[in-house]
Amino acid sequence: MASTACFIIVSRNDIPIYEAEVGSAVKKEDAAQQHQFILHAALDVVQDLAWTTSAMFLKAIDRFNDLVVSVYVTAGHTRLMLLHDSRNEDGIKSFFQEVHELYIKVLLNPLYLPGSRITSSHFDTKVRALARKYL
């Protein structure tokens, strides 16, 4: 069975900072757009439930159609979205907590801009490599 999943980060000032389509599913380029469109759309929900809870991992906050959309939120109020298209909720927070670790070691250098893209290609080879392992 092919699995959607499309990643993305936003900052706390609800600017896109990196962006990766994880799935195994073929990709096309309507539904890129589409899945881009669906986690925009959930922040709403993400904002609400950030101030009602002191759970990092918000889980499963948003459906359309077969997918779902999950949230881990850090601390410093910077959102980790994922849109996929499985039941693994135990594989989805471990994928979360520890690309949440490989964010801290991006924010900890000091020649990055916090808010700004990431467009290291080593963060972007082990955020696909986990998603492999996990989702």
The other form holds:
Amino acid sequence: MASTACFIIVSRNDIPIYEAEVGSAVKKEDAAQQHQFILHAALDVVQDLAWTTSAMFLKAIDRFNDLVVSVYVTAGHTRLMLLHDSRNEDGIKSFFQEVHELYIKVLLNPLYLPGSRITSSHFDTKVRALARKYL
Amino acid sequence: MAPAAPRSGDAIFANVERVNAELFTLTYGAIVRQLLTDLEEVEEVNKQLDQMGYNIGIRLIDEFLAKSNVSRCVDFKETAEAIAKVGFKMFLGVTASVTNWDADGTSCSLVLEDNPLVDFVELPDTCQGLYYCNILSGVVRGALEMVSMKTEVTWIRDMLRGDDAYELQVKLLKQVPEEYPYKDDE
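Following the display of the form predicted on its own, present the structure of the form predicted in complex with the partner chain.
All chains and molecules follow, beginning with the one already shown.
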């Protein structure tokens, strides 16, 4: 498993709807803020890249020191963004695909309002399990 | 001798028109969602779902009797079996099991292991009091009322609240004698 990884889902309206620090490194408060900052900065790159390809998985699109940002854009333009320091691209791709499936399930829940925060603890547990498995 | 009442709804289920399960689930979900938005109070939504179910039930019973060929039930036990095995199968595609009879046979539980209404659904914190499938209890109540049985139907277990199955308690309050619709002097 990667020592550092931060995963967020950004809705089509640029609102973060899910965040998780999934790395095995010791949690540091300022690091978490830095991660958010890097991911936020990468959103512009995503916007430019998303329309140049038909693939959902955009691979590594941005880097900051030794941290890399990988992004997966769903058909509804929800962005799954992962900040990581591992180089395992296949694992990341599988991770994104499975989280995408989970996200669709959340979206199909009639009591979930699209674009609102994902509060489901079930979703959270599953995402963390996937992170342990693939990253 | 009259043909034996069907013990399962499989044959009828195979012949009725069906809709895509996801379309059905999402349509029901949209109704509940809209009710939550309109009525705001979870309690009100429960009531409204029950009322809607009742309105469905009082119509559905005719369809049920017309298509299922069940013969007249001699007692409440048989009625419960018919609902669980034939009724649920016919309209919902699943069968329920009947358990937890009380001593005098007026109250029982219909247990659903599988419920197509709740695929994808997860109750958020804001809707904890919601009986998502309350429409079902209304349907059963309405249908039984049309065949002269006053019942009270309540949810005992609900998977959305962390239980292991759906359990619907059906309690027979009284059997209304069939009334001749005209008065003598009319």
